[in-house]
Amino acid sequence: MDLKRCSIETQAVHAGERAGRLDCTPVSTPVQRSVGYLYESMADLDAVFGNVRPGYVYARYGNPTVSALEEAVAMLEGGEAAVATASGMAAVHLVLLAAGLRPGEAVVAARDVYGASYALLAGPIRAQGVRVTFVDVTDLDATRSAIEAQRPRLVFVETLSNPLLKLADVPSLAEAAHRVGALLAVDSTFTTPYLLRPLACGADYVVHSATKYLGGHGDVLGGVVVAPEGRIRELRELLKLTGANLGPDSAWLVLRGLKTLVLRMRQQCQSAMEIARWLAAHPDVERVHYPGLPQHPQHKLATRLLRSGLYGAMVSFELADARRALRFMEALRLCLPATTLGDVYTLVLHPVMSSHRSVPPAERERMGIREGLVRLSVGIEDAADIIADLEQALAASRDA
């Protein structure tokens, strides 16, 4: 129909929509904002439904601006495929519910992931008649022993821990996990693949919650999943079911910052290192959680899984009390008291107060996490400047 000669309520509605194709391809990913798409041929549409062909029909099963997230997150992860979902915690969701678990079945997982990731597995999960138990994966002997005696479906660990940055040694918990048939599911938040690729070390899933350093700028909310195709199908279908997807301007926005990740990420974690040797050598701080550090219990393997000289931007460090890191933090004029990390800022968080807030008192005194506690990412400013600023802080702190 030529729409020229349609009336203007109907021009306004089909006016510059579905434009001819240029003989030419744009530098940057445009944003596809369409919740649906036409074909010429019913039979074509009902081959996208099927899964016959590739192509999009509705923005829950697919968008070509998250397709192109989803493949630049595989190719750096060194993955076959990835699905990109709407938060972090909806890609390790989606991940628990593409395991198959089923009352009586069990799940082994590191007793010190992120707050969330505790109490879905402790809450929701453990409703569902699941057993899950939690270990310190830095003991490899008890882990083991859990992963035989349960012989779970699924191992779920983090790279590097939140916010006590213990290490997992990937290799090793998948073969332990795959002599029992489970599935082994790495979230890989904090080493990013840059520092570490958990599927090349045997890994079945590797989850990010691209609200950090994959986006890196703090202005996007979002998730990926990776893992072999086959995985990824069954991934989709549930997303199709859940909903959790990630729209098309979270995805561009994803996309963008993965462009500036290597450089991002080399100029924090040399940050980082500078940074805890300072904090190690200060007076007022009692201890000091890094892998850089010698003094870390797991250095040694930190050197061995991680790239070279480089062992993530996040410090976390222990004042005398609750009181004293809450003073501390109120006293920061260039670092930020943020709920969150990955950013080019500098970010503070007191992980009590916040991340593990939904954790009980018990738990996270058994974990490690105590009132003291402050959990700094290092953004990509100025050691110095960094540094001077903890200093004021910290000095401000001894009134408390």
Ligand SMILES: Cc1ncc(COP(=O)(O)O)c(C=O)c1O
Second form
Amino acid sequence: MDLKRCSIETQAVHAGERAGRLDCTPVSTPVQRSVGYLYESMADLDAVFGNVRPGYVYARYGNPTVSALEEAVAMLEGGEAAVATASGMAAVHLVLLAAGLRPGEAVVAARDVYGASYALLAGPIRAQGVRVTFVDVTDLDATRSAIEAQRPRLVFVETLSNPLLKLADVPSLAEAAHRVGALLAVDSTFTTPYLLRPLACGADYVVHSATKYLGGHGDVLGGVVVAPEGRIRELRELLKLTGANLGPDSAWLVLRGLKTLVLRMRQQCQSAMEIARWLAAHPDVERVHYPGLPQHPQHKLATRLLRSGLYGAMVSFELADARRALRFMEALRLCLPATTLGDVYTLVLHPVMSSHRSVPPAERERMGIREGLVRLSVGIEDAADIIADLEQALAASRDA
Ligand SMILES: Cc1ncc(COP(=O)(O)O)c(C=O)c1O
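And the form predicted together with the ligand, for comparison with the form predicted on its own?
Let us now look at the entire complex, which starts with that chain.
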């Protein structure tokens, strides 16, 4: 129909849309917000619906901008395929859903994981009648015994844990999981594919909160799961039903962030090393958790597993008590006390108040998360400026 001959009501709806299809390719992936897609014939549409030919029909089933991000993260992880989700927690949940856990079946998970992952397992997943056993993955023998005793469907760990930076020996855990027919899901948010590629170590799923280092700029919430093609197909079918999809604008932001992932990670890891050394020598700091320090109990394992010379950009350290930790955070002038990590900005967080608030105090104590613990996410600022800010805040937070 010739739009020029239509009424203004109709023109307002259709004018400018679907016009000027170009036979050239934009250099940078555009944001495609369309929910629906048109095909020349109904047979073509039917073929896309039936997965007979590739294409898009509805945004909850797939979107070209989101696909670009999925392809990029799959490549960086050395995996076959990926699926992007609305948040990191949606990615964790999707993997748990795919495990098809029925009452009586088991999950073995690292005790020292992100608070919401812990709460999801200990709350709703347990409430479905699933046996959830939390283990200290740094004790490999105890973890192997738990896996053999529980015979779980899924083992869930973080590469570098939040917030105590305990390292999971992914190759050994993959072997232990596979021996009893379990799958290994690894949350690699803290390491990113630049420091470690869990699939190459034998993991079955890699999970990311793309909100953190992949996006990198603190302006987008997202998640990604990377796995072999067949498993991703299964996750995509579940996502069609649960609808926790990543939107195209968010996908574009993460895709843009990925381009500087390596530059940011290199800088952030080098600064973190310098800051961890400085903190370790500071008389007000009771303990520093950083795998790059030779005194870290897993320093050798970290040197073997992670990219040469880099140990991550997260540093946790302990002050005397919560009062001191909170006074220190209030006194910071450059580092930001914000509840996230992995950004270009240096961020500090009090795990007891925020990320691990939903974990019962006794369990927190068991995890080793004490009241005076502060988690530092090192940004891309000059390390000397970050240290100067930490120094003045430590001095300002001392008792008069
Ligand atoms: C290791 C880890 N996994 C998952 C998540 C959840 O990610 P999101 O906040 O994007 O849902 C977080 C959040 O901090 C995290 O630190």
